[in-house]
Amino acid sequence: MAKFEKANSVGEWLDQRLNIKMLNRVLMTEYWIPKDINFLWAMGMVLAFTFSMLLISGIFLLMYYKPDVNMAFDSVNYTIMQEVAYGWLFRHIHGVGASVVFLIIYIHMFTGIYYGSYKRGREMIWLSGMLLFVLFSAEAFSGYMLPWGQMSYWAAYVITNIFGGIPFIGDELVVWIRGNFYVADSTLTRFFMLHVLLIPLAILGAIGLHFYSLRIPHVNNQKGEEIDFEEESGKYLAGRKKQSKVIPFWPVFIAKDVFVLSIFLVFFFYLVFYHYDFAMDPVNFDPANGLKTPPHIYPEWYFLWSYEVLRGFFFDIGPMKASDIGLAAFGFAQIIFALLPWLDRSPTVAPANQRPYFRCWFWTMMVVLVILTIFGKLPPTGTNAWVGFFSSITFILLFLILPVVTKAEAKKVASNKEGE
């Protein structure tokens, strides 16, 4: 047994038993961050804070929500919104937060792609981040069902029906997910359990893995420079702070994070108080009705691009089922970003503006994703259907040609160096 001496303070007593000073050095004062980064690197902190707000507001909503098909709609739209003091505020925070969190995720994700933060030993950072993206998507979908409005019901019907396209087990899997042959009370209670317990626990674990995976390769920087963190941190600790290329996470870097977070909160609460309706579909204010299909079914904006990839192939193509091709394309869209560290064949770690071939690829991908998002909310008829189809094809082709593009770029860089 370790030897304990009499502590002179509560902090010293805790330190003897929990080694708080060591933990503080490892996670805070001697956790080093490159100086050469911009405000986009604060998105991780903003994301963690937004998730905390979603947890807290969700706990308050949980006190009054009824996971029953006969009471769910009224518990949200009448009990919470009209009878509970400040219930409207917590619902607005939760609804706006669910949309804004995906805006932050996409900024964080595309920042990583632009600066090549998935390369050179940072594969686990990227994979854990993509795991978080999948978990947040599952959390958002399961939560979208809970108000039990028209769009909630029919979105659940469409999304769960997608699993029916899986060979051999599809039909049985749909019944198992729904807990019934159709979207019913058992479906609502299952998704309620996933939303309030299972998926949040998985997200917390994935966040821990994501932060832990940063420890060895450290945070990337704007130039993609490979920094000797041991040498640079030694300079900082020796008092040569200007010459050092790194700063401590606490208190220097966290101060920058807090500044960005403060600006974000102004934007966030402006939406909460004045434009919360952007996060709530008007159709969802009608009670769920399994006998009345909405004229046009679509998911929330953050799923529109992948939804358009799914339905982009739903046209008559002869003996082959269009739904099968659409399902395959949808599956491709869900996993392809996770494979980016292996699809990018160039060893160069640099921002896209310093990689001419990759820069063209990146901005083409961004334009295609915007087009898919816009047309994902429009009825799939006439010109809309053809734009969705060609955009879906382009999205898939972009990732298929990425290894070729980046290999050609690597050869060009190598030949330029030989010429010098």
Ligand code: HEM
Given for the second form:
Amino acid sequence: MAKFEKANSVGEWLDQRLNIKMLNRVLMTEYWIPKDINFLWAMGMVLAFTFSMLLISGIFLLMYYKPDVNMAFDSVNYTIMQEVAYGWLFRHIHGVGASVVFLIIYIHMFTGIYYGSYKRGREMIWLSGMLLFVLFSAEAFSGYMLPWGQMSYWAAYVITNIFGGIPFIGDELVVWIRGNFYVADSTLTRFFMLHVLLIPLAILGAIGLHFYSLRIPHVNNQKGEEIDFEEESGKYLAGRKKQSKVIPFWPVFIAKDVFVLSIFLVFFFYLVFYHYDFAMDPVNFDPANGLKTPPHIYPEWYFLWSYEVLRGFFFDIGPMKASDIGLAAFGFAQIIFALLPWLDRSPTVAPANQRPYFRCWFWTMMVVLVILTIFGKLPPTGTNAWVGFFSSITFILLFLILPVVTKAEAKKVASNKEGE
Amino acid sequence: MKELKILGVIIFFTLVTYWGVEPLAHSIFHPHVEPADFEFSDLPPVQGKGEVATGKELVVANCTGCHSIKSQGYPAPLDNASANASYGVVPPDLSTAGKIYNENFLANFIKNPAHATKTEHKFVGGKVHPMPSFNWMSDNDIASIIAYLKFIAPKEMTNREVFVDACGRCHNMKYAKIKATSDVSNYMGSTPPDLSMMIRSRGEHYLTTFINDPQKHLHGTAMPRVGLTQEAEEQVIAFLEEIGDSKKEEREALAPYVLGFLVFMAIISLLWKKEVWSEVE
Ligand code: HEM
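What's the form predicted together with ligand HEM like, now that we've got the form predicted alone?
Once more the chain from above appears, this time first in line as the rest of the complex follows.
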């Protein structure tokens, strides 16, 4: 057993029992990060902070929300929005936060893709990140149902219906998910459970995994340079801070994070107070009505690109029904980003703009995703349907050709090197 | 410098996406409509010479058989349930009609209610508007009725009063504890929605043109054009906002403090960052 002496300070007392000095070193003052990074590397912390805002505002909402089809709408729109002190503020933070978190997730994700931060030992970071993406999507979808407005109801109806297309078990699966033959009180209550308990727990676990997966490979840097962390941290500790290629998490990295975070918060609260309609769809302020289909049904903006891949295949091809092709394409879109570390066959870790072929691939992908997102909201008629069709095809093709493109690129890079 | 370039790229992609899913999509979902016309210039002008005393006689002879005018001591001839059963909708009290309705609209409404309210498409195949057309009256008679209604109308009304008189026979407003006097679902063929949250779900812009002329947005809808003056309509919308967005003032008052504080924090954190990074760069 360890020997306990009289402690002279609270810190010492805690240190004897919890080893906090060591913990502080490992997690803070000697947790090393490359120096050559830009503000995009603060997005992870911005996400962590936004998630805490969602968690806290969510806990406040939970005190007054009622998961019952007869009470849900009024508990949100009357009790919380109008009666509870600052209830509207918590709801706006939660609603805007749920939308903005996806904007940051996408920036964070495409930063990873741009700098090639998903390979050379960073595969687990990438996979745990994709897991977070899936969990956040489920969290957003289940949360959107809770106010029991028109869009809550009809989005739930349309999205749960998608599962009906799965061969053999489809119909039973839909009933199993809904807990009823149609979207009903049982559906609301179970999605409420998912939203406030199961998925948040899973997210907390996944965030832990994501952070842990960063420890061994460390985060990437602006040039994709391989850094000898032992040596560089040695330099830093020896006082040669300017020569060292690394910085400690505390206080150097965090100082920049906090600055980026504060700028983000100004933008965030501007949206909370003045510009929230994009995140809290006006249509959802109409109470759910299963007898009145809204003229336009669409998911929240961050699901639009994959929704458009689902709708893009609007005509039967040979023996295959349009809806089946759409569903298969949708399934493809859901998992394909996770496979990126294995689709990219080039060993180069560098910013996309310094990779001759990948660069075109990356920017084409960005443009295709924006087009899919925009057309995912517009009515799928006339030319819109064809734009949707061709961009869905392009999206799929881009992933199919990625291994070929990156292999060719690897060859070209290798021969260039030989030439030098 | 390089970081600003990156920021520029991100802002560019974000704004293009935003433009597509918000302004562009909205312009397609809600095609542009002409602005509200508070002159009701599609209706022919009714030019007559009106006299309050004649107007009073005409109203007592022709209108109080269905309508109450409580401010002048004319009670409702039927209780609400019976009136609802007989006419499909309870005829509204006329004490404030001279104030809230546009004069020319009112004249045309008395002459031909279905035409003025743009609901003729609902009254076909033997169905007639529950209020008879007084098209046999002379323009002077009609002008007199209006002169009388204006004479008895109050000079000032609260937003709530305007709402109850203009919309309250059809629409509930749960959050203001207002219950419609009638159940018009049979008469109209559709149930008027509760208006509590309309200010958030439709927004002021839509409501301004919708209330002025529902057909503009919902072609073929059963909701009649109500014929409010600009002032009355503004009061109705203000009321919808008081009820559906009651914390607007609090929100707008709090915003500068929170944003000011955050800008201040941003400056402090910039200084801290500069200080810390000066050691390593
Ligand atoms: C929403 C919850 C998430 C949180 C809280 C989070 C948090 C973080 C943090 C704090 C970092 C380190 C700092 C940085 O590089 O930004 C990081 C790195 C990383 N994250 Fe996430 N992340 C989340 C979601 C995702 C998603 C959806 C992906 C994409 C699949 C992802 C992929 C990555 C990658 C590849 C890195 C390493 C970046 C590099 O090495 O340069 N993360 N994350």
